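Just one chain is shown here, as structure tokens, and it is the form predicted alone.
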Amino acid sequence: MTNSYSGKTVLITGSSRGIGAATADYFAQKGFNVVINYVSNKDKANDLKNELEFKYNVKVLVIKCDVSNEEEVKAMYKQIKKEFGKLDVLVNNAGIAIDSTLEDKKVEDFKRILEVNLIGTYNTCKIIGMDMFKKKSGSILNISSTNGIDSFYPYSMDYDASKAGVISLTHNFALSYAPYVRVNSIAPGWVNTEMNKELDEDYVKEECKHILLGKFAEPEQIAMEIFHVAVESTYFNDAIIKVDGGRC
């Protein structure tokens, strides 16, 4: 284990599963404070709590906060600021996506998608970003998706959609807090997370065919790229970098 970045915080928002939950494991061995997020999986996220705080001796606070609700938003961040004093890093992971046929999609739950994945992450930016950037230091590291720029799919269009503005305020946060707070999205490709585990297995071998590595990837794998981007490249900034195995 490696405390290279001892007494420094992170909040990953949406962090009781999956991708969030792996990279909230991997501040944790590099010796970050982690701020776990969620909406309902208290108990998830209170057994990933005591697993960091037993394998890393980092401390670790839950906080349940709906992103898509500005008061909430300004609560969570108020607490961290009470627990740690500041706030080093902000992974923007939380997001949802309701696929269904065009036919069937409603109105509300396009709505809720963009609520939850991209004004959630404009919420998180200004509020917690603005604060940064009048500390002049802090980097910001925004989960968009490869559904966002060229792999797109009917049955999500929404979700695309969402995923393309969280590239959009990736851009205009970088360029408002310039030059002390780095603003980066990474886009990942397929990955094996909860959401994905119900595809159907013909279709999982199908779309393995177009990625050069010829496999989805693991939740860790992404983990380690949020943290390379978000802490040890130091120059990145404004940059939209997609980890899809090298999708075609």
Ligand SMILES: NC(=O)c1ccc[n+]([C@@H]2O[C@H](COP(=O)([O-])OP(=O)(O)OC[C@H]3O[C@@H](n4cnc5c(N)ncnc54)[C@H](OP(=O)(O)O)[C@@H]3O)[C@@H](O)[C@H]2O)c1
Contents of the next structure:
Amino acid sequence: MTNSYSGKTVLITGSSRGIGAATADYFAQKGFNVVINYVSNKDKANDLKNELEFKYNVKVLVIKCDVSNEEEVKAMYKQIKKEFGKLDVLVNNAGIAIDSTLEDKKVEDFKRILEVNLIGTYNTCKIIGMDMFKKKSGSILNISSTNGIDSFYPYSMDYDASKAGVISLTHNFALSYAPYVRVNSIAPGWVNTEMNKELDEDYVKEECKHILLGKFAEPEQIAMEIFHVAVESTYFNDAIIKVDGGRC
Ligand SMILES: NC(=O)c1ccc[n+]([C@@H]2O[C@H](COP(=O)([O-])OP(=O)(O)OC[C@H]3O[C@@H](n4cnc5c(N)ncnc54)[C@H](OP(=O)(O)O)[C@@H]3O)[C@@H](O)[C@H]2O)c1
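Given the form predicted alone above, produce the structure of the same protein in the form predicted together with the named molecule.
Shown next: the complete complex, the earlier chain at its head.
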């Protein structure tokens, strides 16, 4: 087991399950101390903490924080600094989607999607990223989506707009924090997580015909790419990287 990243710390927002949990596992496997963030699934977050500490002998801190709330993000970062001194990598992964037909869409849902996906990313990029910039060291990886680049699923037009916004934030924060903090975005295509559990089976089959690799990604596959871009790479900056198996 390689432990070359021992002593480094990552915060992965929304890491109680799905892509975030797989990413927490991957970073811990590489020797990182991990901050797991959740908003409602306390048990899942704590189970993951116990699992990672047992498997990889790293320090894991669990913090409840709604990333859309600026004060909660400030409190979360204060707790991280108290525990670990500093943060090396920030992965902005927390996100929600509320799929519905155009007729059923509600402005309240749209606002909540923007608050979590877009304002949440802004809050952490501003509060934590600014400190990284002052310390002249750090890496930020924002999870956007191919939906924020190519619109092909009107049921999630509100979500798509939020992810286009995350891409825009990535460019602006990369400019703001250069040359000390690299800011990039991974844009996954379809991934097998709870977010897609309501999808109709026939729709999934049809979508797979439009993926060159023929299937949805597993969260672990996205985690590997997140780690590569956020940690191993030295020259990815201001980049929006599609990880979608190739769309046709
Ligand atoms: N799945 C896909 O096909 C896909 C494709 C492209 C991009 N993405 C993006 O990848 C990211 C992860 O997606 P996923 O599929 O892994 O989602 P998921 O399984 O639904 O998990 C979402 C995670 O976000 C957390 N979360 C939700 N609202 C939050 C808030 N206000 N503050 C803090 N944490 C919050 C959840 O915490 P709790 O467990 O406590 O609720 C959970 O840990 C999202 O940004 C999503 O938009 C997903």
